[in-house]
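Only one chain is included here, represented as structure tokens and corresponding to the form predicted alone.
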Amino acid sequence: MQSKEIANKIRKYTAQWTIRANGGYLAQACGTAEILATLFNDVLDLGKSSGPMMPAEFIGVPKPGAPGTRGETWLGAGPDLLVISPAHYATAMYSALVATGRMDEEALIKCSKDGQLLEMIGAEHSPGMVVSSGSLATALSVCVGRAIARKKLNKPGFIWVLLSDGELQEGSTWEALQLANAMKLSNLKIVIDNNGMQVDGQMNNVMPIGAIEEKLKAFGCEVYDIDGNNLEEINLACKSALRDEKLSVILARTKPWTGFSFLWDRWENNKLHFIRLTELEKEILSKELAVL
């Protein structure tokens, strides 16, 4: 399957989630579409999955004696790990497993109600989610810690982690950035979705970040400006990413509006972080996939 057709069918599945739901992550997953499909189809050595295609029903956070169910287990053996670090584009990695055939298309209709994996904030018991980060800007710090680990470890492959830019809102991100350039981490690789937006609205109305490729470069970081929604510039800046010997960061500015007209409007509003969908935008979103 061709990466260009994995993106559409990402946007897809979060919309009818979105539908189904009366609500939900649609701009994260349209925004990120091809950024998830060139890294699932082109980048990424997971290996096979182990998951199920139909994940049972919760049973429990993991803990010492009682493993529970781990996301990351419809990640693959590795080498290579994928990390979405905003809990809340969890819609989005599932919508992602079902293109790739790590999951049941069924799974986001029949798991996703009280009692099973699939919530629209993803933690590291949800199907391809490997930390709990539901507070912004965790996961980047766990995997550094586990990038420190597996070069310790001399363990092949490479961490990618997804983050939002509005987690470069927090120190904790700069932090973690500042210890795996000490740390020289070479197998982390970061994918940064520049969308421009946040929960309370875009990012340069409520707290502007300023020049975030030169506050990169400053931290020590290699830095790949790109289109996000472009498939060639992104396999190109991830091919050149895995040759770098310093931390590699791919600024990859996205349009959450891609994919469906009505959500330009919501972005021009403010009102695009978790939709709420009208009747008017049920019926256009409905049309418009249709034809995807």
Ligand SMILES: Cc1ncc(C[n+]2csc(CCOP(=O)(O)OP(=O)(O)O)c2C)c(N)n1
The other form holds:
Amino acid sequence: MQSKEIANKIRKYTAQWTIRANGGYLAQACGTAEILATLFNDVLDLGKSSGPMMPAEFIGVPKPGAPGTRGETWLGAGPDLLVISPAHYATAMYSALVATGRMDEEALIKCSKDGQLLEMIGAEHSPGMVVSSGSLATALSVCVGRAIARKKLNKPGFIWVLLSDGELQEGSTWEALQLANAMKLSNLKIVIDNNGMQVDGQMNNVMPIGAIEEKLKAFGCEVYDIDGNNLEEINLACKSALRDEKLSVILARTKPWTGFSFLWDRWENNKLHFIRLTELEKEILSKELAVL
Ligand SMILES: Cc1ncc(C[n+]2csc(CCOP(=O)(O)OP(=O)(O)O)c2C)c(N)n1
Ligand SMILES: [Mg+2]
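Okay, that is the form predicted alone; can I get the form predicted in complex with the ligand now?
What follows is the whole complex; the chain from before opens it.
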């Protein structure tokens, strides 16, 4: 399947979820559809998923003697790993798993219900999710630790982590970047969804974070400033990042309103972060879904 088709499916499944669950993180999937499609389809060597196509029910958090379910199993035992840091992007991950044949479409119907793995804010037991990072800006530190361990053990492969720009407003992200650069972690690759918004609205109105590219460079990163909805640019940046000796950061400018017409109004009105559809929006979305 072409990455373009996978990206469309990521939007479609997340939109259907949003209608069914009477609310969802649709803009995050719309903004990162091309990034996830490219990572899954053209970049990552994940191997075959060993997670069931139809996830079982939640059986408890992992503890000694009872490993529980690990979301990572849906990613596969290949050398690479993909970590979604902002846990509210989980639906985009579930949709990507379905779009790439790692989970049944039916599994999405179980979304966001008590006792199920597919939580709206994903956790480490949710398919495709690796870290419970609903408390934002925590997964990068975990990834840095895992990348250091892999380096010490001479393990092949790359850890790719998707960060949000809101996580750049938190100090722990910068501490993790500082350590990753000090340790010269060329086995860690970061993609930032630079969508210009966070929970309360547009980043520049809530708390501007200034010249991100320059800041990342000052921390020692190799930075790729790209159009995050352009498959070719994403592909080129990822392939180039794989050859970097330094810590690579792909700063992907995304348009979280891409795909459905009513999203633009929400962007302008600072109501794009979480979408509880109005009756009119539901009607528009259903019509646009039918021709997607
Ligand atoms: C440590 C922490 N602080 C605050 C929050 C509340 N919160 C949830 S989502 C969010 C938005 C963060 O921005 P971003 O991840 O860029 O979100 P976007 O609107 O782009 O999806 C915030 C502040 C949180 N989950 N964790
Ligand atoms: Mg954001």
